[in-house]
Each structure stands twice: as C-alpha cells, then as structure tokens.
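Just the one chain here, laid out as structure tokens, in the form predicted alone.
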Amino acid sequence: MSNSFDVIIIGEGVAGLTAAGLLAQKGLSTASFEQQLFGGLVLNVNELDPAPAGGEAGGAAFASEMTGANADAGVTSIPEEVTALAAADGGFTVTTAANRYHARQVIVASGAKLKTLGVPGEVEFEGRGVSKCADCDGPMFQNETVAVVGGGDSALQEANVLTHYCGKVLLIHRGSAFRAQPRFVEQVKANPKIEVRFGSSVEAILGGQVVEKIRIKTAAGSEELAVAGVFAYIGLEPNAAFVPDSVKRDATGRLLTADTLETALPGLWAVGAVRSGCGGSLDDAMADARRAAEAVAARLQ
C-alpha cells in the first residue's frame, strides 16, 4: 500500500465517510484514518431521527452502507490513530504510531466525543453502570432506574429510548428548562417513566461492585437517589489535539475556518462537529463534507 495519496481525511464519522466517498469518487487517492470503529458517535444511535434523506434509519446501518459504499469507490480505510499532523513538502505529513503518511490536501473530520461529567465514582465505575450509549447497555437495565443528565436533545432522546427497558428514568439537568427541540420536550413530558429534576447537577456516583446511587445538588441542599447506571450527555469536545497549534480555535476547542471550511493553514480542511460553527445534525455534517469535498477536487484538478 502506498503512503502518500492525493486527499487524506482524519475521521471516519459521517462527515469524514460523506467526504471520502466523493473525493474518491472523483478520480483522486483517497485515504481515511479511524482509531476507532466507523462511523463515530452515530453507531450509539439506533433509529436516526430523523434520518438521513436517502438512508438507513439505523446509526449502524446507516455507517456500515456508506462504508461499503466507500471501499467499493476505492478509499483506502487505515484503521490507525492520527497522533500528529504537520505542513510538508508543499503537502502534509499524517504520523501514527505505526507509520507517516503524505497528502497533497487534508480534511480534519475528527469529530467530537461526549463531555464527561468530571465527578468521583464516573471512571471507576466505567462499564459498571456508568454508560455512554441507551441503545447499547439500555437493556442491561430491565426494569431498574437508571439516571441521564443533561437537557439537550440527546439526554431526552436517550431518556426515552431506556424507557423502552428501564422501569424509571430520572432526567437531571442543571438549568431550569430544557434546550432541546419542543418535540423531544414533549415526548419527554408525555412520558410516565421520566422523572425530571430541574436545578440539578451531579456530585458524584457511589456504589460497590457497580453503580448503587448518585448524589446530586440542588438548591435544597445535597440528595442521595438509588439507580443502577447514569447516562451523562452534557455537550461534546472536539477530537482535535493532533491538530497544529497554530490552526486557530474558538473557545470550546473547535478548528476554526473560513466560509470554505479551510482552516488559516492551506490546504487543511475542518467538517462537522471538530468545525467551529457546524450545527449539530447529520444533514449538517454531509453538507459540510460536500462543501469541502468539492472545494478540494477543485483546487487539485
């Protein structure tokens, strides 16, 4: 396999796929890095909503077609950790822990991973009832409570989907009302196994062998509530520490570019969540990936 290509893209989220599969499919080498499994954070969703014109409803589904899609185009998947990303060559140098890389141009669509909550007892108890995906370990949870903080649209999404296994889900978010779409809102509202504590944060998660109880705050004072797993979706960081440091942030950590969705470096691309000013949708992430693809295909043809 040869190292240098014309396009390489850090990330094989749906961003990262979306611009990879277009990119090949215009006649240039294409190479797309991912440390972990395809299709980043959109694998934890089971039923997309909504879902992608065009495509499958499941996270899964959805990831597994449109990389399938992409080998058939020709990209070549490097199932490798990007560890550093430098100017080189009139191009760029990719370096992971196994090799180096060279590219002619560069799309960062590293993406964003969820925030933790940062309180005693969250990594200790990783894997033991503290969990980062309702679909997945929902049903690990038949009929106990479980806790989901946050109050966007995610933490409601995820609330109601582990209803569909759990016997009582306590919705807990700091802020007085919800900031998530009034749909979410309401189906949180209208269903009997979601409780919702407002003016609430979490101090920390106790247990034994596995999650027992969490101890929340509350303008009241401290309060001790019995679950067996918490679900934290308080916002996402973005995956871009192996950025240069002289490609510009905003102050949550997202590369920032112009209207094409260069960065200040040439020839380095930012698309979806890892891009200050990306909104939070699918639909959001393949347009960026669109935008950049064709940018990029142009400047090189």
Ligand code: NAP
Second form
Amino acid sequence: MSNSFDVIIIGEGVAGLTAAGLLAQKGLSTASFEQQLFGGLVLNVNELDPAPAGGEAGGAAFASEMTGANADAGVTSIPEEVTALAAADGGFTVTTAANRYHARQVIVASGAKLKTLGVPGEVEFEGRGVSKCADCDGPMFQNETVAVVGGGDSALQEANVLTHYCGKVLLIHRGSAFRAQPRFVEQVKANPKIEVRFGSSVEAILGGQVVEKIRIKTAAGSEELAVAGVFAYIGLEPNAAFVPDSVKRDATGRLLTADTLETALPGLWAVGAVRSGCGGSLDDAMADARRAAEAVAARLQ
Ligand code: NAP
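May I ask for the structure of the form predicted in complex with the named molecule now, the form predicted alone having been displayed?
Next comes the full complex, this chain leading.
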C-alpha cells in the first residue's frame, strides 16, 4: 500500500465516512483513519432519531452500510490513531504510532467524545455501574434505579431509552429547565418511570464493588440517592489534540474554519462535531462533509 494519497480524512464517524465516500467516487485516492471502531458516536445509538434519510435507523447498521460502500468505492481504511498533523511538501504529513502518511489535502472529521463529570468514583466505577452507553449497558440494569445526568438532547433521549430496562430513572440536571428539543422534553414528562431532579449536581459516585449511590448537591444541601448505574450525558468535547496549534479553536476547543469549512491552514478542512459552529445533528455533520468534499475535489481536479 502506498502511504501517499490525494486526500486523507481523519475520523470514520458519519462525517468522515460521508466525505471519504464522495471523494473516492470522484476518482481521488482517499484514505480514512480511525483509532477505534468505525461509526463514531452513532455506534452507541440503537435507534437514530430522526432516522437518516434512506439509511438504516440503527446507528451501527448505518455506519456499517457506509463503511461497506466506501470500501466498494475504493477508500483505504486505516485503523490507526493519528497523533500529529503537519503541513509539508505542499500538502500534509499525517503521523500515527506506526507510520507516516502524506496527503495533498486533509479533512479533519475526528468528532467529539462525551465529557466526564470529573467527580470522585466516576473513574473507579467505570464498567461497574458507570456507563457511557444506555443502549449497550441498559439491559444490565433490569428493574433497577439508575441516574442520568444532563439536560440536553442526549440526556433526555438516553433517559427514555433506559426506561425500557430500568425500574426508575433519576434525571439529574443542574439547571431549572431543559435545553433539549421539545419532543424529547414531552417524552420525558410523559414517562412515569422518569423522575426529574432540577437544580442538582452530582458530587460523588459511591459504592463497594459496584455503584450503590450518588451524592447530589441541591439548594437545600447534600442528599444521597440509591442507584445502581450512572450515565452522564453532559455534552461533548472535540477530538482535536493532533491538530496544530496554528489552527485556531473556539472557547470549547472546536476548530475554527472559514464559511468554506477550510481552516486557516490552506488545504486543511474541518467538518462535523470537531468544527466550531456545526449543528449537533447527524444531518448537520453529513452536510458539512458533503460541502467540504465538493470543495476539496474542486481544488484538486
Ligand atoms: P448539550 O446540548 O451540550 O447539553 C449538555 C447538558 O449537560 C446541558 O443541559 C448542560 O447543562 C449539562 N452540563 C454540561 N456540563 C455539565 C456539568 N459539568 N455537570 C452537569 N451538567 C452539565 O449536549 P448533548 O445533549 O450531548 O448534545 C450535543 C449535541 O448533539 C447537541 O447539538 C444536540 O442537539 C445533539 N444531539 C442531537 C440528538 C438528536 O437530534 N436526536 C441527540 C443527541 C444529541 P446546562 O443546560 O445547565 O448548560
């Protein structure tokens, strides 16, 4: 395999997969890099809501379908973590632990990961009650009480998912109102298994071998609540550590681009959740990818 490509796409979430497929279809030699499993954040979603137009409703099936189509289109998928990226020889050098690669243009589609609470017990109980995936781990909490933390789309959507398995879901939100889409708020309100605790912050996750309770802080003081599981959905942080400092970030660490989606480094583009200003939906990420792919192809052809 050659280590040199017309275009390298960093990340095989839906944005990266979309961009890579389009560029390969246009006849450009294209490689996509992924450090974990293809699919990114949608991999943990059993039922995408809304379902992607013309695609599978299950996140893993949707990503798998795109990955298969990309292989057919000629995309080289490289399962290595990108550790550095630098402008070189009129293009870019992409470095992984194992190899160095070169591309004329690079699209950063490395997405974002779930933020953590940063409270005592969160790391210690990971996999022993602390989970990042409602769809995967929900069945382990049959008829038990679990806590979901957050007040956005993810927290409300996943709280609803967990009620398929759990006896009760405590939805712990620091604010006094949700910032989620109205339909998710209505679902939560209508779900008798969900108990909402506004104005509450998790201070600690406690237990022995497994999670047994959380301590929350409210205006009235501290309170302990018995739970078997804790799911924090408190927003996302971008995966951009490998991007050179010369590419400016916003206050949340997301990459700044021009309206064209090109960063200040000519030939380096950013799409999806890693980009400042990208909306949070699947459609937003895929729309970014299509725009950048068109612009990159126009630049190279
Ligand atoms: P988000 O919209 O950023 O919401 C994060 C929530 O967590 C907010 O309610 C925030 O509270 C709370 N929070 C933040 N830091 C906290 C902390 N340290 N401790 C306690 N609470 C904290 O994140 P998200 O829900 O993961 O959504 C991310 C993006 O994906 C959004 O654009 C969303 O629309 C999108 N999304 C879409 C769908 C869908 O369309 N089906 C599903 C999931 C996500 P405050 O409100 O007080 O700031």
